[in-house]
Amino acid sequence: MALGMIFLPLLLAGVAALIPSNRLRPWVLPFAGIIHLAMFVCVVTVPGLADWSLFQGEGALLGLDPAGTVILGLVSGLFALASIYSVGYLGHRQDRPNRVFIAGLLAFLGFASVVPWSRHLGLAWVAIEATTLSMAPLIYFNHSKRSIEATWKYLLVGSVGIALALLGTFFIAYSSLSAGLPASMDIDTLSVNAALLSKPWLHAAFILALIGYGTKMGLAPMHTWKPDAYGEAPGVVGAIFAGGVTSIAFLAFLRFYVIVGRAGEASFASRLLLPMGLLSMAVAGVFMIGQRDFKRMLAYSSVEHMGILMIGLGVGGPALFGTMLHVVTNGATKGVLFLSAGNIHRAYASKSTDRVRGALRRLPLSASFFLAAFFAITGSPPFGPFVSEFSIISAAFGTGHYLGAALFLLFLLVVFVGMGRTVLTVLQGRVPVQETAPADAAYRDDFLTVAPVAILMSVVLLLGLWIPAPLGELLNNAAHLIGGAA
């Protein structure tokens, strides 16, 4: 099953690319995502299907654990209904040849899968490069000068990140040669291993991933790509790297986690998670105010969510539940934000609040969905954001971080007012129809480019109201993994 969800999205992105037709080939994205998603319902349902599948016993490649289960539920997940609105989306673009974008959304997704299932520290490196690869051409979908000098941006700043996520890669491998063991990045080797393993070569190994991981992932200071490649891409493409690229990032991060924590590192690892998270929230919340270009507002949110991550990682224990439901909360609300923004833009023909207003008058239903999202991403009740971040600031202030506790709610209020009245801005007040491109005037909500948002924002609603016991004995699962690094 694991390499029918790596080699299937790799095909069809094959498939995709010899289809002549713009019309027809956006379609080849929700059978593939569809796909894919019931692969991996099989994959938690039957029995056996996630043990190791690939060269089995001590050393295998491919396996997946619970910390793994739930990245590929999300990622395969927001994909699925990425795929559908992109249909949609695409339909409105036949300005624009699309072989490129598909191929590269396809490829994406193959290439993603293998992280989550990946053993093996080298391997995951390898897909994680891949995906940057697959998707730098789809910041460039626009075809504008701002998007090519985003797209450059992505690919330096990123390779520089990836470069030294390698060199960490190295490191706790040779950790284990200085150690007198064998060489080795095998994920699960290692964890039985890590309190053997050379302390300076281990901890030099954890900050590369760190920064490496961490510039994938977007985490201040380490996130000048973000706001412009979020900017400048559709907004489907910022869906996906908001919810799917920084999570698989994130999932890789977590393996080296685990392994200094295995290691009685913990409280190393604590030292510089807990400022690094606070400083991405501090950074968010101060670009967040004033901030006019709405989609590069969301860049920003995205920073201040990688950096709740890193502050429940650093807290640990009891905050390690709280982590990794906000993983599955923040990709969806993202997927909500990311999408709905998209149809805005699309209708305004511009990301500026000097522009774009009234959009509740222009599409009531994206707009709505847009708002809900906004308060759900900034911690509002019910939504499912609200839930795993108090779980992260209860277990904060339980573990005697209250210095650390009281600055994240501090900054949780600056981005609430910052990210507030940007919003508002774009949603209320009457449409400025001298201001609207003719080209545009007729764009409304359709079915294809709202029923995945609406879906997205109802995942988000429930997981605020209601955990289902299946996720809840998964993330407790996971959880419990990551806790014996704890």
Second form
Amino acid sequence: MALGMIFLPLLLAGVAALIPSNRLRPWVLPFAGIIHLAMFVCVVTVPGLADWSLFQGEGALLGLDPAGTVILGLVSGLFALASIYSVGYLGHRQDRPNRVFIAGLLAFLGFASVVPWSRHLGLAWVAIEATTLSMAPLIYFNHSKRSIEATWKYLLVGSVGIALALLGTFFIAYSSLSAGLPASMDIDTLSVNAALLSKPWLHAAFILALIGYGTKMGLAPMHTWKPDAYGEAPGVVGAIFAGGVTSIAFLAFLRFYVIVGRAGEASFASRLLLPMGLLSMAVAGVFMIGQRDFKRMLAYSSVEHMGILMIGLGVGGPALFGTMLHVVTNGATKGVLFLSAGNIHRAYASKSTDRVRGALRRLPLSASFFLAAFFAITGSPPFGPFVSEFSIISAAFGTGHYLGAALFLLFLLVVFVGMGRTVLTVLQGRVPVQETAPADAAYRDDFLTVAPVAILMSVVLLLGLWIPAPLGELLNNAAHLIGGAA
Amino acid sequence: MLDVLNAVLVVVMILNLFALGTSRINSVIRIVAVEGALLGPVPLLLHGAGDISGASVLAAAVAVVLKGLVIPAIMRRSLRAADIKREVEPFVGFLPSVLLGAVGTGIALVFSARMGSGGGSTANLIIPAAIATILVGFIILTTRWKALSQVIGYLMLENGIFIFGMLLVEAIPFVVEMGVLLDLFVGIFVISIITNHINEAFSSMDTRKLASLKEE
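Provide the structure of the form predicted together with its partner chain, given the form predicted on its own shown above.
What follows is the whole complex; the chain from before opens it.
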């Protein structure tokens, strides 16, 4: 099943590249997305497949643990919905060839599936680097000067960052060799031997992984590519980035965090992660105030939430459940935000608050979801992110991180005010008299571009009201695994 | 065997400094290609004569062909298309950057002596050579303006990481080794397409022209 989830999308990427019709080709996306999601459901529900010791054994490369399951499910579900949306989006964008776009998206799905399944840090790295490359043509979809610039910055910063993560991976293998053990990049072997690993090399490996995968997640101060890339890429690409790419990078980093924790160095990790997380929140807050470009604003919101995840890991222990939940709630909410923002962008042919006003009248459905997701992402009840953020904050207070928790609350407030101003400007008021092309003026919400947003939004709401028992159990297991109590 | 390895690493460290000192982009491409081709077969030396497998020979051959021939060819094509020859007025001059690189290499030697290499005496030069090459890659990456020069810096960074990987030959399965090489190849391929588009759209490879996306 692992191989199916990895190779089917890659195979379909090839098939999509061979389909000559620009109009029919997008349908490959939901085909792949829905089969992928179905395979994920099989893996979780059929006991034999869900048993993560299935692939266990000497040198096994693939296997699924609870933390991997959470991320795999998020990526699979988000992709399935985004793929349906893409059919609608690409229908409006018949002016541009979509061959590379679709092949890139499908290749992303294949490589992204490798990361949760991977029991080998090197293999996970290879897959993440491959997703970096397969996402590059997606940012470049519009072939404008601005999108070239965004793609270049993304590729250069991303490649260098991810190269440092490879060095970190090598360092952690060497920390084993340096301690007189055989060199290993196997997650399970490293976890078992964690206490024996050479400390200086382990510390260096952790820092490199934090910088490397942190670049991919978009933690400040390595976030510089992010507003450019999210701003220039189509909304659906932003959704995949903010919900998918960041989550798999987080998972890869999590593997290092677990090993460092098992080595008894949790306080070392915490000293790095808490300031890093708070810095990301602060930077995001500063750049969101007065932000006129609503897609760049969403990029900063993603920086903020990656910071929250780092704070969750930094607090550790009781915050881990909330952190894993936050990966899911943030991913789903970002999906709603980027997809609905994409619709608004399309209708106005602009993403600046100078020209986009009155979206609630122009696109009632998309704008309402945008508004609801804004409340959700800023941590208002009754939505999912409220539950996960509340759980992280109360754990921070409970474990005596008073200053960190107080700053956390302060930054949440700053973000709420900054983001709220931009969002309300977009949504309220009168629709400006359009001087744009008639094609944009005729744009209306339609089923394909709204239904996936509605489904995602209901997931966000559901997670705020009630966490289904199997998901709760999965998150608990993941938190135990990360915390080392397994 | 060890003498050969150490000799290769010393040559690489000297080549690094040459790469820092020259303004002709074509020469820098050639230097990085020679480095890559020299380093490709080195893991075979470390396996010991007895247990060289077909897979490791294949991986070494792929590394040599990719880094020594294919990637330099792609880069030379971009260079010709852009019709540029030299890096002019880098952020840090050529001589100062050579000095910087030399100091960096010295620090790398001291640093790795302090860190202590545990896994036996396979090769004491591997860690300093890796760190020095990574540093030089960073210097090129951050102080040159032409998009192509920055790509060369990235390649050199990768060469440095490859050197470090030699310590870990038994921990890296064949799939992963090939995956890393394939990622590198596709990465350079995609990046060079983008540099060509930069050149067409901006009539220049100067990355300082890429400055329209920022906070207002």
